[in-house]
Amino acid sequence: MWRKIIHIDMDAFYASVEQRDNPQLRGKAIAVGYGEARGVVSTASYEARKFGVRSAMPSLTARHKCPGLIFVPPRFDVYHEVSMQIREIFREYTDLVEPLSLDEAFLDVTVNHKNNPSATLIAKEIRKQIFETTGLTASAGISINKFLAKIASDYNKPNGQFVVLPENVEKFVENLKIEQFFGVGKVTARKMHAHGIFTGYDLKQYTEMELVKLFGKMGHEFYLHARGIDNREIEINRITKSISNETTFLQNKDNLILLTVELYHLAKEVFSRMQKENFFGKTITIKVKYADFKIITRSKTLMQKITEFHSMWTVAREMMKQIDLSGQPVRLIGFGVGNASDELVKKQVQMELSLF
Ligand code: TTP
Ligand code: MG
């Protein structure tokens, strides 16, 4: 009856690779990234996390929190190589593998090449095999769908796993913080809080209609997820074509500064997803929906792929200044990055934007 889904995620991935390859870094607080003024931390070793150093934190803040922090420049080719090794291991168990980034993937092991009926034991075996092959540890979440498996993989991190059995799903979801739900970033979380929604239990008190009204098409997802339902299949050929995010205001806004602040939060969230998915597009798009529901979009394609927040934001802020705010207030603002290097993808981005 139930599907068996595993989410595997490597522990402190870039940092663990660096500690593996340089014994002098083992047991030490390290950050992968550049330590200079505009640098950000890609990830930190668990030793550095004790001091509060986190992914996407400005390097100067990180240094302040952890004075002895050692910065190590990233070696993407090595991370990529490890990524290929772990994907090969996954495929020994099932063809239904959906990589989400270099270090994480969903696996559907309902039916599997080893004829092993226990997803829990499969996850253990995979983690052991990853360790033997790469010298690195991974954590796993096991449950009946992607939404639950992904949350569960964080519960016994590092080097652990956690199972959410069908009979425990309801309680598990009720107790989740709203921030843990798929699709809830900082902006949506603020909106949820404004409506008194802090946990899965709170979310479940809303009807589907109410949630759609508040959150658009994500409202359907939130309604289902609050009930532990997620019918998304494993997508074996998932390629990121664009990443976008938008927010509808509780009250319309007409002030450029306030709108720019909102745009900044959206851009931050989009950028952190770009980093996680290793997706670096070239086209920035801003979307504005006015009080009368008229929608405009403005796009700009850069010469180079966007790999750094500051330069992306500098362009976006300029684009925002060009948008006409004289006529009427704004009810929604959106921010997206697409990949314009490929014509086909470009069309797709435009299509997606018109569907927004
Ligand atoms: P994560 O799996 O989010 O983090 P992690 O593997 O470092 O740590 P955890 O044990 O909590 O899973 O991301 C995987 C890699 O992606 C991470 O090692 C570095 C990169 N990354 C960034 O470059 N920037 C980011 O903001 C994030 C979140 C990740
Ligand atoms: Mg990880």
Given for the second form:
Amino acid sequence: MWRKIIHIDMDAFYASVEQRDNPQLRGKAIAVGYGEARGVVSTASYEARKFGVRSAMPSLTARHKCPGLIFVPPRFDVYHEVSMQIREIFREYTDLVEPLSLDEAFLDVTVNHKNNPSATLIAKEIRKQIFETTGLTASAGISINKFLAKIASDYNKPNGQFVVLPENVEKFVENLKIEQFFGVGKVTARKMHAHGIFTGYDLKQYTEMELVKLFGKMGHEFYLHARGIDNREIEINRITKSISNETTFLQNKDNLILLTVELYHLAKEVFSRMQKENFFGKTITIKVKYADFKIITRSKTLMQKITEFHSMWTVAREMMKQIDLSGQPVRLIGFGVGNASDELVKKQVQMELSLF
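Please supply the coordinates for the form predicted alone, as a counterpart to the form predicted together with ligand TTP shown previously.
Only one chain is given; partner chains and other molecules are left out.
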């Protein structure tokens, strides 16, 4: 029997919450984030996206693309509260819910609490309930596995849904652009293009051995996904092992001060998420990708868990001074915290179970 998997993805979640709560922002181009120099866009409303404003875009670039752009500071406590409301709706239909973030989740409705045999109708009902409960819209993808459902959820955004039926899987995957596959970033896409791989059909022409030789472990995944195969189960007790954020610059940077300011904003957002998810690790990690795509990471493990921003940032700032900028400029920078103690992990599992 085919599984029935739904991927629910909220539409411009942070920005939509802000527009819902402030009528003056409705219908306007807004960005959730910090609008000052070296700030970064967290989420942009659909009005702003029409101008090319995107998540992780530098704020100055966003303002240049959309001169009337309104910046709104994030309210993660509110986003978390709304996310919990949405998860309660999911639980009315199935216990097999895998939250990926505050604004998206996988649901397995093969067997469901409503005894509804149609995953398409269930997705429609869930989206309707979300709107009636929160005033926000969601999009959905429906198919036989997580890989296909997640891709499908992007097809009729915003406020729509798309289903990939079992009999249509082969044609659907063959017509996908290679950039739509999991694990295919800009570097991997260029490598695939160099080997004549532009679509799912092209990818399917390669044997598993050939793909592993070209792309390492990911070659196994590419081989399966090219055939529409994804056997991953829904993980209802996902444990957060780390929290991180990163940004890619439109123009490479080699100024330590500007990079440190960028890192500061990333660290602030990571710490906000740590508080929201009750996650407090001990290891700070900074990631840097140079213009030649070489990636380095620097990590430091503290004696005690990180519970306040100032001490975390003091360590991170000193770590940043050790990054070598004498050669290549930087195209991407990231910040993360991981390595929670066993006690914290146990508490987090209990917290996650209590949410359901």
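Every value quoted in this text rests on a predicted model; they were computed, and no experiment measured them. Positions refer to the first chain, counted from 1. Definition used throughout: the rigid core is the maximal C-alpha set that superposes within 1.5 Å between two forms.
Asks: Does A316 show a Cα shift reaching 2 Å between the two forms after rigid-core superposition?
Replies: Shift of 2 Å or more: yes.
Asks: Just checking, between the two forms and with the core aligned, does G281 shift 2 Å or more at the CA?
Replies: Superposed on the core, G281 moves its C-alpha 2 Å or more between the two forms.
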